[in-house]
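To begin, one chain is listed below as structure tokens, in the form predicted alone.
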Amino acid sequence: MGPGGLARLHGLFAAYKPPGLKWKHLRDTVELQLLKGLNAGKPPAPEQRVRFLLGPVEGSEEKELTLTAASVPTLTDHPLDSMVRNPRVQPAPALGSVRLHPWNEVTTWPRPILGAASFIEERDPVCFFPVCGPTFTSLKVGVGHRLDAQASGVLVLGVGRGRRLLTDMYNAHLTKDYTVRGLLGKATDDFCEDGRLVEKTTYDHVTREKLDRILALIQGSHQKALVMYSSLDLQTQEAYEMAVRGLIRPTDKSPMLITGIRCLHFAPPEFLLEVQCMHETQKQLRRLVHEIGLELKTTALCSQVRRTRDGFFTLDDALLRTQWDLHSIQDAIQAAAPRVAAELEKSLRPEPGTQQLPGLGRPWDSKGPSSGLGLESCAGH
């Protein structure tokens, strides 16, 4: 594979990362899988020069000779051309024993030179061997926001040029889509099924309705900090249709921010809520599912977090880890590459008319909320 399979990686897709696996193994483990894809290929044709050659006149009888321009292929990356630079040098045997050449002669090994005496030299035929590694040793893969070991789902990647356009993903701000798990009557102390049980309680109390109260009220209180860290100005119309459209994002850092939350099953001891949210990490959202029990007053753990959407890929779009190969990737790429590009510059580009209003700050004191229906004080991509 030459250069044009390279230049079809450059771009952004998504792998499928299943739960127990770190995100350093699954980005070194698609480096490693493109690196020999691109090395299994047929290699490229040798790139073309002008050389000036020196031959007879054509036509002409007379044995005179003159300068033709000629294209002729450069050697530079030549297998042979390797070969003649790097020579493998071999001590020299006893003296006067025989070597049997690769060409099946027999020979005697010359007499020894004054200061070469455990070298071969000049005289000796030299048996040349292939030294030229592999064309492609490195690529340069990025991930974008992470999962821990523990979560599973989509996870962003870029390759080459493709790493630029994770910041981009980053600076636009881009909600994400998860599925969480959680047990009622059961805490420990990771928020996970299973870390170390510090609590049982009993959940025969908690119902739909209760739950789904809880739920709404963290959304209102996280949707007018989505405001307050956007800096925006909603007396005005084109700020208010951007709230309406769901474009409002906050302009610089912020704590985790959740702009919608539900419960999809509800089957006590468990429950499945699907959230939408940004600068979040996974830990916080075990921590929202432990908040969430104290509020119901009981106890809960958070037995799943999985991915469902990063940005504009979805489970859709992840490649699973059969598929982590060379041409699956480039067709992911370059089917996302249109869409990719639509997106990050609608998300990225100003609304016309809107007003930011200078220095609002944050909402709340400089220690942050501390309950589960208000934010927590650390941000995290």
Given for the second form:
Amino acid sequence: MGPGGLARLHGLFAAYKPPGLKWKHLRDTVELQLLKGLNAGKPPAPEQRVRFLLGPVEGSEEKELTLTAASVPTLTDHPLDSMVRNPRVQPAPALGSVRLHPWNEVTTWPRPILGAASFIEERDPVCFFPVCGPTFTSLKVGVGHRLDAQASGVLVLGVGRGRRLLTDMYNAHLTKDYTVRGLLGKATDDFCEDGRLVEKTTYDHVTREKLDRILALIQGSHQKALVMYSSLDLQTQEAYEMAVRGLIRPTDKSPMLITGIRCLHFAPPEFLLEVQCMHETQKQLRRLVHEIGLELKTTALCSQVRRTRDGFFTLDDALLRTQWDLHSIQDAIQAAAPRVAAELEKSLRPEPGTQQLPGLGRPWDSKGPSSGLGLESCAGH
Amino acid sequence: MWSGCQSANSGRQESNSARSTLLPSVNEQSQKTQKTPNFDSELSLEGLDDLPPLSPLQPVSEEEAVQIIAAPPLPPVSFTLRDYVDHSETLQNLVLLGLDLSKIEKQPDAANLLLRLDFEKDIKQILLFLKDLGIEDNQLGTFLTKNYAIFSEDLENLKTRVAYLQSKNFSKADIAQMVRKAPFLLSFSVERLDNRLGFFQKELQLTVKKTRDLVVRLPRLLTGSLEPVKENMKIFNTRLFKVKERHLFLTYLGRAQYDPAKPNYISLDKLVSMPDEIFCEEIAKASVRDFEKFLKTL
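Mind sharing the form predicted in complex with the partner chain? What's above is the form predicted alone.
The complete assembly is shown below, putting the previous chain first.
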């Protein structure tokens, strides 16, 4: 593959992390698979270098040893397969009695590994470099927003220069979508199904309406928190415009903020929620399910947390385990690149409010009570 | 009362002789509780006292009647240990330990074995040995209900087997856990245990430590049948996630049928050995795209 493949490997892509796999193992597996792909393919022809070899001059009858120039393949980048597949390619021409050992390059001739040919066929397309080792030995692969072992879903990874984009994504404070499955009637110590059982309750009194009411309350309180952490003064027109468009973002670190939550499916004891949030951890989402259970005057635990969207990467973009190989990842990076660039540019642009209303100045000074009313009703949320 | 006693005693004596030799300990004990009747002495006494022999048809006063101890005789042969439990100290002690005699007596020859044992000689030593191993008092009951045959094992053999396990670097706690989960473990000879451990290590190509962990967690692999393991060797050498994903997909489609007796049976071998495309087409009867969509819902 060589350097060409590596060039197309800088950027962001999304993988689907299955449940039960640690994010670090996923990252390591991806790195290994990429290296495997990069090290495969035909190695370049061995380079030649000029050496002066001591030996009897051919064709003459003198016994004197003279130096003759000869072009000899070097062994520094010598791949094993060419030696095995073309046994007539000798490392050095046989000169008779004297042969200077090229000991300043390599001290021992590479010994052909018995049975190596069949081994290579089985393990195609890997080839072995007995002198210098494989061309690529490590790749820098970074992970975006992590997922814990029990959760599953879209996991964004960055390769090479793409890792810088990961930081940009982090600073863009984009929201993420999750589907969270809950189970009524039980409570455990770690809010998961396999935790230690703490309490069992009945849940016959729970209805869809009650659940929806609780979810609306949660969304409302988080909306207030969102405004607080965004350090925006909601009395300003720009802030109001942004709030209306749903573009309020926190400025820096904040606890989990839920921008949207709704119930997709309710079939007691199971229920399915869709949560749109940021700055979350999966454990906090499970705790949320537990707290919803408490609010409903019963108990609940969380049986599945699955991320369906991370920023602008959705489930459709996520690569499954069978697709974690060089070509699929390269294609995914290329496909995602324009979208990534556009979205990051948009989110890191200065606030639209300050620039889009240059001519209006301070509208509420001139407008008077009507705008005041509008702002009050907005602030009262 | 006297003649009543006599007839009861004679009745017992006859039944004693008629009883099968299968229940020697009960014989001894029931004989201990009875006075050995001696007709000759009674007759001579009778002669001395000049009293006529009492007949069973003679009316007896209430007080005397109440004082007659006329328990039903011990049956010579029985299908249950309930009949003997009150007369056997061994059985009483075993019940107090927590053994479930109702389960044990269903096994052929089990009851006979238990009744022949002597508490002091055989049972006590084994119990002390088990306690030493680390099995708690409240766990002894369940253990012994399963493996009551351990009482007939030689204590030296048991100790040798434990020493063997310790030599393979199983900790004391490990051995206790294994014995608790697989009560028959110590009834296996050292050779057999060694063969089984070697089998799992070789077939599943595990390191020594991993074999140890596996056996500590699932000691019934050592005691159970190896047939299902040998038949499904491929599945054990496949990555877990692969088996899980395919199985869940089949369950979602309603095609997870692993019982050979039922229709649409899918052999475990076919579950893992095929590549994805063939698996989807032929076994799951779905497209690879559907499989991928399903995987993204896990």
